[in-house]
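First, one chain by itself in structure tokens, the form predicted alone.
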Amino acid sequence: MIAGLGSRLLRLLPPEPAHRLAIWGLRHGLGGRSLVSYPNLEQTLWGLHFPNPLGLAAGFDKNAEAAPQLAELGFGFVEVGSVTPRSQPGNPQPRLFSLAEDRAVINRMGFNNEGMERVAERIGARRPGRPLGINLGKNRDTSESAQDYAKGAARLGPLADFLVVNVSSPNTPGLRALQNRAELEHIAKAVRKTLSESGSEVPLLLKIAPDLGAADLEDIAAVSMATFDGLIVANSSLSRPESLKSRHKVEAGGLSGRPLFGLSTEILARIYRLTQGRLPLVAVGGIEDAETAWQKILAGASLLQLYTAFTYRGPPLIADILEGLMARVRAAGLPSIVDAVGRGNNAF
């Protein structure tokens, strides 16, 4: 599935085994190395230096097996996970589907991961040289959700540059119900308390779904401005656009990739307005080239994340996007990409 890493062999395999092979190849240094400097793309957020705004989204390296190698491909930051306190197998296979005609993916993985202790061991042994985010989830059978997020924060907070509370995966029953105001406040309070007690008060971000109504977005914006340091917009979608062509479009799970660009960008722009541009936003959903990345910046994103397009095009996509962004910043007559954030928000 990672075309740039495994060429013909990966394309012959089913998506999940191909993904596993790609992670193995990265872990063994087969992905290459590119640490080119892009001066007008640098920025500092939450006291962290980001050499460029393009990161890798959670879900690709769930178990932090190849975080240092992924950073060396040229990403400005890497987010691993989602990680739950205890290991869990996730949903039955097959659970990952490539919609190649649509440049999309549907997954119903179900927070499959090796658990926070194993992830902590790997990160402790070798950290990436660029900012590292750890995406926190809850175990499927946990009734008190806030406790799971607090446990993850206690164990992984000291190892992270920022943490992400993921309440927006569509593949864990009841998870998206945690996006209501009361639940978010409860979770944020528990995690903040844990981080304070452990002395690792790292930035705390919230990852939301794209399938939210106006009232939900208003509540999320209000809670986030009071309790979170930033938002990731947005996770995969339960929607199915009529334009989808692949035979896999009927599969259950979250849709990501090209078809999600319009919806996720609209939600991004609305959140930027609701938070009055005061919270850093991380855009994910349908970014596949420099132009789609630039549109996210204009809509209000300070940082960007890849997933689906990276699985189709591989490491060369990173430099293509960054060089294109650098050219667009210059063409706009701006000193830095920071000056472009939200400049076109009213168009969305």
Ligand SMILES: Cc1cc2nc3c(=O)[nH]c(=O)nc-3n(C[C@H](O)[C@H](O)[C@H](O)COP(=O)(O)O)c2cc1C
The other form holds:
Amino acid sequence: MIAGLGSRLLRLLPPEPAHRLAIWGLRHGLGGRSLVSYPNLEQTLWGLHFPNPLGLAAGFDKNAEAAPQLAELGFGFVEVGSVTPRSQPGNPQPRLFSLAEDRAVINRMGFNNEGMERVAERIGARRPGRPLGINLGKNRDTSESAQDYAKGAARLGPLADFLVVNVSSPNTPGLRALQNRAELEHIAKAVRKTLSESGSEVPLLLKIAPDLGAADLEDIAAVSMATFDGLIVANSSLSRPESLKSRHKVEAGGLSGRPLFGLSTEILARIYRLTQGRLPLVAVGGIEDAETAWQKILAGASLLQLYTAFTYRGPPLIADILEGLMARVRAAGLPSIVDAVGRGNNAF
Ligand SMILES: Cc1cc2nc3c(=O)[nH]c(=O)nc-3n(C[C@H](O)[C@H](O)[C@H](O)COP(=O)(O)O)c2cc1C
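Please supply the corresponding structure for the form predicted in complex with the ligand (the preceding block corresponds to the form predicted alone).
And the full complex, kicking off with our chain again.
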């Protein structure tokens, strides 16, 4: 349904009601199932088996309403959230804008979510059959940020295959300022302590913004090597490339989709060099077909995620990308996608 008649209906609705309808359809099994196996795309990272490297990025299923069904569409893993300790409404609507001519989206949702208790109940009731990441945010009115991440980790860590500390959404005032060495060390320490107390030491990833300068990136690489198990590069951007055509380009918020590909891939390649390829990287930003996915792998990504292109193309995009990746791995004469990671890094 979501790929056919449904997607035509979804395009007629404003973006936020369309999104809610898509989640409803998925929850009710209208998205379909496609659990094809891609032997040369499998890998094990952090002791977790990923049947393929293409995941759904955070923000699509903020409240973990449809994670099992999303995994059944064919994603190799699913990340839910961002989840904050307490529920919060987010910013006033409208706060989500389609820039269709640019194959982009601008959002200023502001961490609207039902809070960690409700999300924990849902995940506890039914887990996806593929790795599940839970993305942690902080409440807008919290002054002690590290404590919010620790609370989220205490409640959701035991239910997750990996956790993500999100300090990079552009729509929570002050959040991106946490992307410095001292704050990140403080947050990681608080979260690790909580995880070890609850006996659930799951891998801990950090999600960063694409709008960071050279000095910030060096700091983040150093902190991440010491205290995180991986990095997600990157969140939506505050930048507005000149090339944007849509009338919505003037809206405030984070830009995602096609115009984010160049910037996020450049940051990814730099982080790969700064971490000497020793830290698993998850690439997100403008992936829309097999070629953009392959470029991210060559730049240094072990895993991939997407959001915006999925809203434009629907579930058929997943198999399109995975088949194209499988063909590229074979054409390069490589036994597995793992052997392609970072192989073209110098070109970026
Ligand atoms: C409507 C919307 C909501 C998002 N919400 C979150 C969020 O809650 N947490 C987060 O870490 N990223 C969030 N993101 C960012 C995406 O996970 C992703 O990093 C970004 O959109 C770039 O990928 P894309 O170009 O494939 O969309 C959101 C993106 C969109 C479009």
